[in-house]
Amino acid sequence: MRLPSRVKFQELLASERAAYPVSVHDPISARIAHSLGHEVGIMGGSLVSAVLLAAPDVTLITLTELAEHVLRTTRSAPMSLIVDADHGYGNAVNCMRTVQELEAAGAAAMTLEDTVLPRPFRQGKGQELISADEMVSKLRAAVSARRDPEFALVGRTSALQVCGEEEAMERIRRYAATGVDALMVLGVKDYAHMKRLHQHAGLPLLIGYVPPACDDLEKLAQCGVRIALRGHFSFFVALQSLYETMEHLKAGLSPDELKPKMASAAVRKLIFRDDEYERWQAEYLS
C-alpha cells in the first residue's frame, strides 16, 4: 500500500517550490505539527539523542533506538517525515539495515551522511568524512535495500565545509548517480551557490541550515532547493520552558503562577485526540 506522505515528499521533490520543514522530536511534537498543517517535519539525530537519552550528538543512539522512535512518531501523525540516519549505523551493509528498518518504521525519507561517525580516537575537532569510494557504495547499497521505491533517500555531504568546493562538487557529482532521489549540502553560502550546486547534481537540493539572507522560499526553490532547514527551535523553546518550570517548583514558588503558560483544555483535547478516544470507548466497552 502507497504510503500518502511518501507520495507527497516525493511530488515536492518533483515540484518548482522549495518548503520548511518543522522541527519534529516525538510523537507530541508531530501529532502538532500535522494538526497545525505543517506538511514536511524533520527528525534529527541530535535530537533523538536527547529525548532518548537526554545526551549530546556524539553517536550514542543506535538503530534500534532510532527505529522504534520513528515508528511511534510516524504512527502519531501522517505527515512526511525526513529522518536523519547519520552514518547509517556502519558500514554499507549496516546502512542496508538501517534503510529497511526506517522504511518499515514510516518514513517519508531519509538522509545518509559522509561523515566519519562516532568520532574516532585521536581525532581533532573538526569534521573527517569518509572516502568519496566508500560513500558512493554506502549509497548504491541504501538504494538496492529499499523496497519501496518511494521512499526518499537523501545523500548528505559536508564536504564543502571540510574539503574545499572543488571537492565537494566532484562528491556531489558521483552521489547523485548512486540512483538517490536528492542531496543535502552543509555549508552552501549565497543563492548562486546553490544553482551551481543543482546543476552540477541534476537532482532536488535539501539544504542545511539556509543562511539568513537566503530565506526567500521562492528564490531558493529556483536554484533547485525543495527542502530549506532552519534549525530545530521548537525543541529548545520548549526545552527552557521545561526548564523553567521545574526552576519555578523548586523555588517553592506557586503552581497557579504557571496556569496562564499551560496548554489549554481545547489544545490538549486535541494533540491527544479525546474525542476520539471517548467515542472507541464508548462503541467497544460499553
Given for the second form:
Protein chains: 4
Amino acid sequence: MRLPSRVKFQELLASERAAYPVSVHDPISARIAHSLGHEVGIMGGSLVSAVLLAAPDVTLITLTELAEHVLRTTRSAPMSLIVDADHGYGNAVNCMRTVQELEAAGAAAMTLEDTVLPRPFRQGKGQELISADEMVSKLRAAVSARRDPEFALVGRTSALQVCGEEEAMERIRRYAATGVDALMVLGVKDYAHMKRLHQHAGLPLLIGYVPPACDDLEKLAQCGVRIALRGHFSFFVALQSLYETMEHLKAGLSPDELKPKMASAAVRKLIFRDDEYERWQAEYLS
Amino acid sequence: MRLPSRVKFQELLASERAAYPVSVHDPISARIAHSLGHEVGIMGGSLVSAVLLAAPDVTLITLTELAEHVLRTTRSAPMSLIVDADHGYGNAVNCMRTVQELEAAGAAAMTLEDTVLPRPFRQGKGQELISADEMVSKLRAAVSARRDPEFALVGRTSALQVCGEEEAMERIRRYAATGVDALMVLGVKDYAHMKRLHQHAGLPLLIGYVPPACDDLEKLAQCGVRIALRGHFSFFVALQSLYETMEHLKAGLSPDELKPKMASAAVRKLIFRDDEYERWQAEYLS
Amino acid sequence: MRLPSRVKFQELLASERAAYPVSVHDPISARIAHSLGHEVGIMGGSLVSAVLLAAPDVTLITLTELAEHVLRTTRSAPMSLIVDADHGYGNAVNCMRTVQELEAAGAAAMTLEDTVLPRPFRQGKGQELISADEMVSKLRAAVSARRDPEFALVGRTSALQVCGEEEAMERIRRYAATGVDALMVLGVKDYAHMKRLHQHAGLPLLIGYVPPACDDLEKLAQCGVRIALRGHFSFFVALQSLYETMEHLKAGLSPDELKPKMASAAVRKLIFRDDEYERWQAEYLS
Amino acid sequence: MRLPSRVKFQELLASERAAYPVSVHDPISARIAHSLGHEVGIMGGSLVSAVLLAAPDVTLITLTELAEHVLRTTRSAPMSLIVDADHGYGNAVNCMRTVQELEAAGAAAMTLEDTVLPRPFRQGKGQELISADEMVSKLRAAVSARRDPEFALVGRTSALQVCGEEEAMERIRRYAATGVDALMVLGVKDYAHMKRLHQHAGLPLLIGYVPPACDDLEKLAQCGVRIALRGHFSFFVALQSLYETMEHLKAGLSPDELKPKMASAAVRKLIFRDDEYERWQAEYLS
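Show the form predicted together with a further copy of the same chain, please, the one above being the form predicted on its own.
Following is the full complex, with the preceding chain placed first.
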C-alpha cells in the first residue's frame, strides 16, 4: 500500500517547485495544518523535546518516544511529515533502527545530521561534527534499512558552518553519493550559493534557514531548493497565548474576558472532526 | 517517600479553603501553571483525547496512553494534578489497574465516574449511569488497589443530572461510604444545594461547574467545596492562536508579523528551564 | 508497499489448504517460529496478558500496549501474524481505532469477537454475547476503518457455544455479509459441521479448537478450514522450564547442572541474528 | 511512601551478607522468582534487548522502552530489582533522566558503566572506556538526580579488564567518592583481590562474574561482596525449551507429547495469580 503522503513528497522533490513547510509539533497542529491545506510539515527535534518533556533541545528524547509521537501525528492527518531524527540516536546500527521506527510511524521523510550528539563531555565552543567517513557510513546504513523506497531519507549537514566551504563541498558530494533522496544544508548564503551546492550535490535541497532577501519560492526552486524552513511560528505564538491565559487566570481575572479568544465551536468541530465521529456513531452505534 | 503534590492536595481537602484548579493538558501547560504559582491542576479526559488523538471526547484513549501522558506531565512540574480517569477503563478489576497506573504516574488525585462508557450501542437520549451497586463496587475496588494512602480517590457522579435528586442523594451517601477521599458532583444548583450535598456526604466536594452567581471561593468553601472547575480556557485560547497562525501562514502572509506574538526568549527560558539545563551542563559536562 | 506477510495470508485464505498456526507470544517466539519455517502465527490475548502483565486473561491489557507488542513482534519476523483483538476494546468506534492500530503494527489479520468484555458486573454463569445487531455494526465499522485491503479482518463468534445452533447460523450468515475476510468459529463439532458452517458463511473458516479425530489438515481444508488452532504449547513448555530452573537455583543447586539445558551459542546466534548485526557492524562501523 | 523492595536492598548492602541475584528478564520471570522466594533480581541489558527486540546486546534499546519494561516487571512482583542502565543512555544530563525514569519505574537499584556505548565508529579491538573525569561527572549527575534516597545507584567499571590494576584502583577510588551506594566491578580475580578492592572503595561490591573457586557466599560476604552475578541461566534454559517445542511442532510431531512438559494448571495459577483475580471478581463484580 503506497502512502499518499510519501508519494506527494517524492513528487515535490522531483518537481521544479519549492515549498515552505509548516512547523508541526503534535497531532493537533498536524490536523489544523492539513485542514488548512498545508502540504508539507516539519517536526523539529526541539519542539518534540518541548512537547514531550518541557525540556530544551538537549537530545533528551528517545527514539521510541519520538516514533510514538510521530505515529500519533501522522495518523491525525495524512500530510507529508519531515521528521528531524537528529543524529539517528547513536551509531550507524542505531540509525538503521531509527529508519525502521520512523518509517513504521508513517513519516514521509527523515533527516539525519552530522553533528556530534548528545553534547560530548568537555566540548569546545561551538558544534562538533562526526567525521565524513562516519557520516557516509550512517547514511549508507540508513539507506540499507529502508523498506519503503518512497520513504525519503535526507542527509543534513552543518559543515558549511563548522568546517568551511571546501570541506563542506567535499562532505556534500560524498553524502549525496550514499543513495539518500535529498540533502538539507544549514548555512546557505544566497541564491548563487544554493545553486552551486545543488549542482554539486546533484540532489534536491532542503535549507534550514532562509537567508535575507532570498524568500522568493520561485527563485529558490530554480536553485534546486524544494523545502525552505522558516521557523516554528505557530508553536511559539500558541505558547505565548497559553502563558498569557494562565497568567490572566492566576491574577484572578475573570474567565469571561477570555471567552472571545477561545476557539469557537465551529473551529473545534473542524479540528476534532466532530462531524466524522457523529457520522460513525450514527452509522455504527445506532 | 511522600509526594509533596499529594500532601498538599490532601491538606487542601482537609482545609476550609476552595480553589479553582487550572486546566492542564500536557507537560508544557503544567510547567507554565506551576511556574506561575497555580497550586492545583486538573487534566480532563476530553483534552487528553484532543492532545493525543486530535479526537473528540468519545472514550478512545487507552489507560496506558493516559498514564504515560500523566507521567510526563507530573514529571514536568510538581504541582497537584487531578486526573479524570473516566469510568476507570472497564469493570471494577480494570479500575484497580487504573488506580495502580495513575498512582505510579504521579497524579495527586483521580476521579472515577458513574456514567456508562464508552457510549453503548443504541443508547437512548442522554447519558446512562451504571447501577449504584456497580459504582460502589468500583469505588471499593479502587480504594483497595491504592498503595499510597495519600493518593486521593474521588467518586464522580452525574446522578443529579440523570436520576433526579432523590436517587442522587442515595448514590452520594453510598459512594461516600466506600472510603474515597472526596466526591465530585455534576449539576449542583446553588450554595444551599452544595451545602446540603456536603453535609449528606460528609466528604469534601469537587464541583464540575460553577453555577451562575456562585463564584465566591469563600462561600464555596463554606459549603464544603474544595475544588471548583471552571473550564478549559487556556487550552482553547492557545488552540485558537495556533489555528490563526497557521491560517496566516497559509494565506502567504509574512512571518515577520507573527514575531511580536511569539513567546519571547525570556518566557521560553522560563518555561523550558534553560538555566537549569545550562547549570547541569556546566556542572557535569565541563 | 504491500506487506508480504499479508499477501501470503490472503493467499492462504484463498487457497484450498489448511494450516496449524504456531502460537506466538512475543518477538523472540516470532523470530524462532519464522526461523524454523512456520508460516502463520497467532497471538492470543491470554498470552499477551501473561507476557505484559503476568495476569490471567481478564481483559486488562489496553489496545495501545497490545499494538506496541504486536509492532515489536512483527518487526522481529516477517511471518503472518493473526492478532486476537478481543472485543475491539470498546464499542464500534473503538473497533475502528483497533483496526487502525493493529494495521499500523503490521499484523496480517485480527479477530474481533462477539462476547461481552470485560466481564460485566453480576454476569450470570457462562459467557454473554453482544446482540447480533451490535456485532454486525462492529464488523462493518472495522471493515470501514481498514486502509490496507490486504489486512485481513476475521469475525469470531462463540454463538455455537452460547446461543445454540439456530441463532449461531443466523449470526454467522450476518457476520459473513459485513465484508470481513473470514470467520473464526468456536465450538465446531466435526468435519460435517464445519463443512455446513463454511457453505453457510461462504467464507474461509478459522477454528479455535480442533475436535477429536478431526486433525487431518487435508480434510479440514476440504471443509473450508484454513486455520486450525491447537493451543499454546510452546509458551507453556517454556514457562515450565523457566519455573523449574528458578526453583533449581532457589534450592541452591549448582548452575553447572543447568548448562546442558541452556540454548547453545549456535541457537542463540540463530535467534538473535548475531551474524546479521556483525555484518552491519563490519559494513557501517569500520 | 517507602518502597519495601528498596528498603530491603539497602539493608542487604548494609549487611554482612552476600546474595546471588536471580536473572529476571520480564514480568513473568519476576513473578516466578518472587513466588519462589528469590529476594533480589537483576535485569541485564542483553536480556532486555533480546526480549524487546530479539536483538543481540548492541545498545539498541531506548531508555524509555527499558523504563516501561522495568515498570511492568516491578509491578508484577515486589522483589528488589537491579537494572542494568548501560552507559546511562548518553551524556551526564541523559544519565539524570535515566535515574528519573528508572526510579519512577520502581527499580531498587541501577548500574551505570564506564564503557563507551554504543560501539563507536572504527573502535579498536576490545572495549573503550570513557575518561575517569567523565565517569565521575556522570555518577555525580546521577546522584543529584535521584529523588528517593533509598533508590540505590551503582557505579560499574570495566577498568580492571581494560586499563590494568593501577588505573582501575584510581577509578574505583574516584567513583566511590561520588556518592553512589555501591560499585560493581568486572574482572575480579579471587577473594584477596575482592577484599582489597572493597577496602579501597569503602563501599559494598557487586561482582559481575564469580571467579572459579570463589563461590562461597560467606567468604564473598567477608570480602565486601553483597551481590554476585552468575549468569542468565533461567532465560537461556527457557529459550532452549521454546526452540525445541517449536521445532517439534514444525516437524509435525504431535502436541500430545508436549503436554507433560507444559506448566500444569497449578503452576499457572500460582504464576498468574488466578486466585487473587477470582477473589477480586467475587468481591467487586458480583
